[in-house]
Structures are given as structure tokens and as C-alpha cells.
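First, one chain by itself in C-alpha cells, the form predicted on its own.
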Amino acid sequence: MKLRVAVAVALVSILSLSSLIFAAEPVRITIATGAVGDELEKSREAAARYMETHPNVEITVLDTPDMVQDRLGLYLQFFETRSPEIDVYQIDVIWPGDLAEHFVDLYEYGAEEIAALHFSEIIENNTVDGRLVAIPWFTDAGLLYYRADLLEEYGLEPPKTWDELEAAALKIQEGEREKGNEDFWGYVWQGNAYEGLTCNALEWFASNGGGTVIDSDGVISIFNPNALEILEKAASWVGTISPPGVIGFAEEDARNMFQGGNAAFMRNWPYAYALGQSKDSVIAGKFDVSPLPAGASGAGAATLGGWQLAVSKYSPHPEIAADVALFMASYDEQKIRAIEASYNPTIMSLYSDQEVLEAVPFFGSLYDVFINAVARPSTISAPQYNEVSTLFFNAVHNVLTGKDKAANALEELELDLHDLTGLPIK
């Protein structure tokens, strides 16, 4: 008798814990992720595929400003507040230094066990005073897009230098319009004043020995006779090979400029890729990818871009944002969307996997491009970056736009840096 009862409370009470449990409202995880190309399109497909396998979590995908600056700012008023409205935060790869205090240690969610998977400089990246506080999600590095059947028609190869890029896309610029295309331009490239163009930027002078803004040891040193040739370069394509509004563009205006058939070559992100190649893109088959050219330096130079999942520690759910996290930057969900939208992977074995080399071959031949990128100077700089990077976009935005002459910018500039960081003058 006695054990009849003490099953029948067994069973009671495992049904009273099943009961709360299917009638417990679902858990909410709130992502903000951005929407360049087809980012937010694939975070949603991920976190279906995650919801598929865990029923009682609701993920929602936030949609977030394009230009980094404008994520930064509306990232920092939730972090200002701590605000427990967002669980995920898709972050840059220069911000870990800057935000860390907002975010939780991974490492304490299971994050160890994989972290070794992962390029280990980017590890490196991500972690602040032994805090794994972002795990790696994809990883970028600026590229050269070029049209390969207009590059076979005009009798060219893919330039290596700045020079041979300059006649190239001033030669396939004028035989398109006299074939009537008014709108063809040569180069587009990311001009506007925010991040985009510090990348542009410091992809122009390391290419052409004028340094890194702030050297790796610390020194400030970009007002130099090698940056002043390079940025007075530039500033010459607006108008003449890259149409005047460049100096207005992100990522998406150029990508729509050559993947609408107007340009001959591009500069961008790998992300650009699997979209020219899909059925509706005018070029899909046409074009190809290149390191970016070289200048006095003899090598071009490709800056190092990428995302990161970070949880926030204001998450009223921080186990189970982590394990969305960790599932969203997992090997297969690596996989897919470097399949499906090529976006570089931040395991290293899937560069070594036959699936993703055949939808994104360069993932193999650029390999040396993606490991060799050119870091912004954001660890030397922290926790002030954010203002590094705006007066260097801007000193270089004012050039391009005929507003000042390089070399009182880059003077100017130099002065500008040693005052906030208090860092020394080469």
C-alpha cells in the first residue's frame, strides 16, 4: 500500500513539473544583426533552424543600421540603460576592447570546447582580460571585383597595381559608353564618411608602405610622403574613373552600381559574391575576384573586417542567448551560409571542405588574402577607436571631396590623434 502511494505521488508530481513546463511561456531571444546584402535574411533562416530543435524559445531578429557608426550609437543607448530588450548583439570586429564590459564571458557557456576551432587571431580578438566576450561569426577582408568577360573583350588582365587598375577602368569606361551605356563607370568603391572608408583608406596607404594610421607599437605616423601620393590618388578617381557620387557610397550602393552591370571593377566584401551570381544578377558568370592592387609597397593589402555574437549581460536569459549564439557561429551554420551567401567562415577546417569550395572557389585561392589581412589599429587605440576612425574617415572624406588638400589633412590629422590618444608622432 505504502508503495502505491509513493508511486502515485511520483507520478503527480512528474506530471505537475510536465505541466508547468509545456505551459510556461516561451523563452524570448532578441538578435540584433544587420541587413548588408542578404545578412538578415540568413540570421532569420538560422534562427528558424534553431527553433525548429528548441520549441519553447521565440527568436527575434532585429534589423539594425547599415553604417557601422549609426550601430554603434543605437547599441550604446540599450548598453547606457542596460537594457534587458536585446540578448544578442551581432558586433565588429573592432569593438570587443570597447564593449566587453557589457557582454558575458562565453567561456562560462560552453564556448571553451570550441574555441580552438576557430582562427585563433581572431580568438585573440574577441578576448579581454581572459574573457572570451564575442564568439567569431564570419570574418571579411577587402577584395577586388572585376568584370572578367569586359577584361577579355578590351584585351586586359586583372591589374595588380593602382596604375594598371587606373587604365583599365578608364579604357573599358570609355569603349562601354561609346557602345551607349551613359551610366558605365570604371571603379566604385565605399566613399561616404563612416567606416567603410577607413577601410578603403587604410587598404590605399598600407598598400603603398604609408603605414596603419597608428603603427602596431603604438606610434602615430600617417602623415607621411607615401599616404600623401596615395589619398591625392584617390581623391583623382572621383569623377573621372568612380562617378562623383562615390564619395556618398556604403557597400550596398556599390554592389548595386556593379552588380546592375555599370562598373567595371568594385571593391568590396566578400558578401557581394554569391549575390552577383545569382539568377537575377545581369553579371552572374561574367565576373571574378582578385586581391586589391599595390602601390609603392608592392603588395596590395586587404583590411580585416568580420562580425561577432555577443550576449549581453542585461539578458534576463544569458544560458540560453548563448546557446543561440554558439548555434548560430557552429560549424554547419558556418557551412551554409558560406554555401549560400559566401560569407567567410571563421572555422578553419571548412576551407579545406569540397562543398563550400565549389560554390565559393576564391575561399581557396584568396586564402593567403583572408589570413594576412591589415588590422585597424582598435587595440592600439582602445577604448577610443570609435573617435579614431571618425577623424581619419573624415580628414580622408574632406580630400576626396575637394574640401582640403591632403597634405594639410594628413598634417592636421596627425595633430588631431596625438591630442585624444596622447599617443607619440613618428
Given for the second form:
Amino acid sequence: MKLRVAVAVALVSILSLSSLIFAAEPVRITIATGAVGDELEKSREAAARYMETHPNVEITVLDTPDMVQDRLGLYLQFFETRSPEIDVYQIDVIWPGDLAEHFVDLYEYGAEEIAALHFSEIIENNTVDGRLVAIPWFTDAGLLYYRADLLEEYGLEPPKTWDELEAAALKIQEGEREKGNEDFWGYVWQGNAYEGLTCNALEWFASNGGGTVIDSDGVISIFNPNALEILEKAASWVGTISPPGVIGFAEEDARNMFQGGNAAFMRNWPYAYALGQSKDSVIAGKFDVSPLPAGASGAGAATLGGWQLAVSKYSPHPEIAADVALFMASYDEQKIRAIEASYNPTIMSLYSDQEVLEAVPFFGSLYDVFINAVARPSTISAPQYNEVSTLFFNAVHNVLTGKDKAANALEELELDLHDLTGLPIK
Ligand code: GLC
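Previous: the form predicted on its own; requested now: the form predicted together with alpha-D-glucopyranose:
After this comes the whole thing, all chains and molecules, with the earlier chain placed first.
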């Protein structure tokens, strides 16, 4: 009897000791995020703020490739093995439909209360079969960055049409080269064969009345005269107002050139604003942003971009992972990111926050651009969007590089998209 008691006492103390040890052991959460511009640093700072109030959680912020298709490839490797290594994924606005099966429903982890604070279109985009597979983190829209100082010097206004952009880009380029800057170019953008080109080209087509590749009613409409016209125009920029290397450019290549003072105009996302205005930037105080130029449609178009946080179904700690994701996408955190790094909030009320507007005035003046941004055909083509986009940007890239003629590329693209998706052709 005595022995039994002694064994029981020993067991209890071992158990309580081990529970103490386990309590002291922090829960490890890994977040896969982007590293474009100062994204990684901002995510690490947010993680540090979470850890300050949650000493039992240790967050590792993992950087992932800049280019969307490379990042997707990496994520797919983790999903294929149902890897528990990554708990939270930063996912593109185009991915919820393709990747939904790998994520938990955030409505089951407290997102119900805060969903209504966000733009309803993004919540809808992130809702697959009634499940909220990702919480919106920041939204994006393509913008035209311009050197206000140079426009003034050359007596020009910010261009409202692609024709005006071409003329202004050429004039400034010639003038700056005459002044001795041989490396100066008129217009930089994203022309590499990847998702960024899909975004740029969609803007060209939509602004010229050329549709959105696959329209929202599920009809493939890319082979049309307006699309053809603007694609030929864009191809003519390569080597004239845009550097020949633009066909290999992603966001950061364009930003480096513009921020280095070597381009008059740039197409980029809002994140480039805060970096361009930073202390060490040679263009700080010298540039501004406007909507992208219009073509035949009479209005410019901005592609809707943006990133969300999703919790992996294979995470060993979905509750804590969800808490971290909701914290990072919370009002306070979105406000910090907006002010410090010009990331567009997805929480609507932040667009009337005075501190935010003071730091990033165009969040107010270009509000319409953000709410009217044109979506890529990701919902309509899910779960094949990535293949759709790949066919699209390869076709466009072949025209930019001169490998194919625009008419041929678009006609074949239309057939390829039909073969892939089975959707009807207009
Ligand atoms: C930005 C956008 C994203 C888009 C990507 C393309 O990160 O937010 O939606 O897919 O650029 O490069």
C-alpha cells in the first residue's frame, strides 16, 4: 500500500513537472510572407509586437520568392506533403479559389466579428463554399508614378491617355539624355513572363475596351480589335520609351530604376510610394501618383491585387496561428503598415483616418481607383487560374519580345484558354 502511494506521488510529480516544462516551451508559429520592398521587415515587426503580448508564442517569419508563380510553386510543395512546417501563408488575391482546400475556415476561429470591417468584395473573393479561407491583409491597385519635377520642367501635365504618356515619356527621355544621363528611360513597368505581366496587360486591355481576358460572365473575349491595338502599342514601347530589359522586369526592377532617378514614369503598386519618399531616396518629394492612362475605353484601369493571410489545415496549432493572422490583419496593424509603408488597408474606415491620409494622401485622392480596380479572372477560372494566367502572360510576352505577332498570339490564346477551361469564346 505504502509503495503504491509512493509510486502514485512520484507519478503525479513527474506529470506536473512535465506539464510545467511543456508550459514553458513556446508554441512555434511560422509565417510565410513576401519580401518585396520592405514587406519582410514590416512582417517581422508585426510578429515582434504579437510576441511582446504573447510570450508563449514564438513566431518565425519566413521570406518567400518575390515572383508570384515562384512563390506558388513553393507553397504547393508544402501542400503536397501536407507539411506542418508553415502555419500561416501570405496568399495572393488570385489564389483563394485555387488553394482553398489547404486552409481552415477562419469563421471558425473568430473572424466572424471582424469580416464586416473589410471591403466586402475582398471578403467575398476569399470566401469559398461559404468558408473564409483567408483574412484580407492589404489590397493593391496598379498606379502611374510620375516625376512631378520633370513634368513641370518640360511643361507637361500628368498624362491621361496612353498617347499622352508616350509623348511625355519620349520628350523627358530625350531631354534627360541630352543633359548627360544616358541611362534615363521614359516608362518602366513589369514585363517579365509572370503574374506581374498579367496585371500590366490586363490594365492595357481593360483601359482600351479590350475586356478582361475571360469576362466575369465566363466568356473568353481576349481576341478582339481593341486588345490587339493596345498590345501592339505596348510592344512598341520596348526599346523606345522603355528599356529593352523591361521584358525581364518585375516590381522591384522597375522601382529601382524609378527610385534611382532614371525613369520619368513607372507603373507599380502603392508600396513603392513610401519607399520612394524615404530619406535615402533621391526622388523623395519629386514624384506623385495618378491613375493609369486611358485608352479607347476613355478611362484608365487598375488591376486589383493584394494579399491575405491564410491558416494551413496542416498546422499543428490552428487556433494560435489564426490568432496571429487576425492580429496581423487587425485595424491597428493595418494602420501601422499604411502609415509606415503605404500598404493599402482592407479595413474601410482606415481610408478616412487622418493620420493615414496625412502619411499617404493618395489613399484619399485615388480612393475611386482602389474601389474600382479590375479583378483578374481568378474566381471564374478556379482552380485553373494559374494556368490561365500562365497562358496569358506567355502569349503577351511573346509579342513583347517579337517572337509572335499580336494577332496570332491572341487568336491562339483564345483557343488555348477554351481548351483549358472549356469556357465559351465570344
Ligand atoms: C502584387 C499584387 C498581387 C499580384 C502581384 C503580381 O503583389 O498585390 O496581387 O499578383 O503583384 O506581381
